[in-house]
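Only one chain is included here, represented as structure tokens and corresponding to the form predicted alone.
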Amino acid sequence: MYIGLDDTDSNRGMCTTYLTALIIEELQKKGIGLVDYPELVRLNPNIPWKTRGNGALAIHVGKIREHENKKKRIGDRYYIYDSKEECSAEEVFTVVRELVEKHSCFDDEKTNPGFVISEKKPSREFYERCVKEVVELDEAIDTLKEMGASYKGYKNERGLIGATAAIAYTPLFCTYELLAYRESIGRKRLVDNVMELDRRFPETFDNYDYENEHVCITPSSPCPVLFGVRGTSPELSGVLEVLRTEKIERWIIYQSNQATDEHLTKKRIKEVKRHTSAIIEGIVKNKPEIIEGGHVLFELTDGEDVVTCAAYEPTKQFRKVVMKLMPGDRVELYGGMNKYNTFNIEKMLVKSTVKLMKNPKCCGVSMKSMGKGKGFRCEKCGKRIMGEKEEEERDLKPGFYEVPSCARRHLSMPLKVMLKAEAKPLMKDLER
């Protein structure tokens, strides 16, 4: 039995996982368990009315049976158990039901809940689109439908549309999340130690951001959530011996489509929609330029349309490498469309840079051109050179370029991550 859920959470409070980690353990208490990892599935990140991080969860769930030991611990209270045998649907939709409405933010206007309760997956395609494109609600309900799936949605149902997704999913290359949660919600969170992780954990990411000395585990909205380290590995719970904090109430380790890329496909300018994530590649066509508000513009051509791209001001450091980009340097774009037709860059790889020539030097500036042939001057002492320009050293070298982690959406994967033996089968096309 498959369970999806989505849109229960408002940027003033509440978090979907931990709805999710609810109800997991009512349904324990049931003789319903887990029969695999829940899974947090982060969906299209350009959608402009997402609560926070676009996040569905989607939970697997059979009758536990009496004589059956527990398979594996994933959390404080939450085990996988080896079980094959379906449980009551009605039963499940009652439990699901009752905590959606007893914990979902329904006074705010931009939260629309929706769970699904399903025998059946949807096809990976659906979460494909829901990942990487716009879909609509009625196309969400039209594949509930055809599944025989029982789903209720609330208020406008666009909740609907990611629960579907959530369950949809199957993991091709995956990441980690232990999340940990606190019991005093509404304070400033303590949690201490965190730069440690990357000693202790290598298989971990995004945990500390060094060059902005801010912490990344830890978000900034005020939900449940007291902490979350991601990793390429399950194996995450060393971590609560190291980090120190204020106590935790419960945790719980969730498989995960963050740090995977998936949201990206190859695309030609032209085929980039608003809303919607791709890879494209060109030749740039202007220096970039600084506006107000302290972000980087320039544009950039694949030989038959043209695209403003943007480092914009949170990507901190990023907008400095962008800065060094010059007319007809060939670069590689990973990111998305916005509602302007701006194209928001998550990372860069710069292919190839154009050479740049100077005049010589002399008496510490640069000598003046007599003309074609005719050699240089310099200004200050007359003295006089034959030759050609110099080659001017660029600042910039062919490579790839990422932005902090504290600008990092939640499906972008770091180079740490894409340098990883596990993740070259996403990487073939960089491997040309």
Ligand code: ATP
The other form holds:
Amino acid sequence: MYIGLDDTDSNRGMCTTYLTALIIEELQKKGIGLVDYPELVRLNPNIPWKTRGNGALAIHVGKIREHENKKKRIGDRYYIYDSKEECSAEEVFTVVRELVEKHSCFDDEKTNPGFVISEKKPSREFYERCVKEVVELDEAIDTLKEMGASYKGYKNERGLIGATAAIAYTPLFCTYELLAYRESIGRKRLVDNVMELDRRFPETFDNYDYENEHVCITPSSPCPVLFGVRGTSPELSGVLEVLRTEKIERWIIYQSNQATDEHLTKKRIKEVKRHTSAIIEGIVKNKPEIIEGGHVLFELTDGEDVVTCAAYEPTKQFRKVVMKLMPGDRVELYGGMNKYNTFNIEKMLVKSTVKLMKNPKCCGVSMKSMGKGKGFRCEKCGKRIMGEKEEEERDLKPGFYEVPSCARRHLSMPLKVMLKAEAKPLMKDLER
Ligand code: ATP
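Given the form predicted alone above, produce the structure of the same protein in the form predicted in complex with this ligand.
First the chain shown before, then all remaining chains and molecules of the complex.
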């Protein structure tokens, strides 16, 4: 039985991952257990109505008879069981409904919860569209009806889109996140020794932003999450021994599409619609400029169309790299089109840089050209020389450049993961 859940939290509190953890615990008490990792599925990061990171949740459960069939421990009280038996959809529906209605932030106008219970999975294509495009609610409901799923949406019911996408998700290339929750919400989070964790667990990523001296594993919102450690391996429980923290209320490991770049597809500029993501390639048209607010903008052309591209202020030092671009440079940009039709860059591959030519120097300053083929003259000492312009060394080398950890989008694959992924693909067995 698959359970999908979305849009229960708000900026003021709760977290759908926490609610999922409560649901798993309650089901376990009733002899219904996880048969696989719970899944934290990030969807289209450019959706204007997301609260934070557009995360939806899915769990796969079955009937468990005895504790002997525990297969793997994935949390303080959470296990994956070796169950092949289906459980009662009515029983699951009641547990999920009660907990969703007890804990969702119904007061927030942006919170529109939805949950789905189904024996079948929608096609992976439904998930792929939800991670890349904007999908209509009717489409999710039609999919649910076709599958004979039980579902419930609240308020404008938009949460049903994410809930359906979450159960449609099948991991191909995946990562994991250990989420620890706190007992006392509202206080400053006490989490220490993060750099030591980063050193000791090379399979983890985005723990600490060294450039900006920023701890990335703790959220800033008033939600129940104490910290979340992400890694390419599910063996993350060791981090609990290294981190020094306040009391942990519970912890659990999720499988996820975070850091997989699954939101990205190569497109021509004209194919990139608003609120969608893409990888676009082209030639830089003008020298990047800083505008008010510290954002860096330039234009890119693929020979047919032109798009304004941005490294926004929160991307910090990445903007300095973008500022080094020159007209004529060829780049591949990873990112998303926002509501202003500006392409928000998450990562950049500089494919080639143009040669820049400069006049020779004398007395510490550039000499003046006397006209084509007539040489140069120093305006300070009057010296004249014949010769050609010289090639200027570019301060930007071809290669990948990324935003710092503190500005990373959940779905964006860090270069650290990318390099490892190329060497060792994390292909999951699809026929589980
Ligand atoms: P979280 O806080 O868990 O990280 P979030 O709070 O930022 O996530 P939600 O509150 O879940 O995001 O709000 C996103 C809303 O957008 C949900 O109702 C979800 O169903 C909907 N949604 C997600 N992806 C799409 C999509 N591709 N097309 C249309 N609606 C979507």
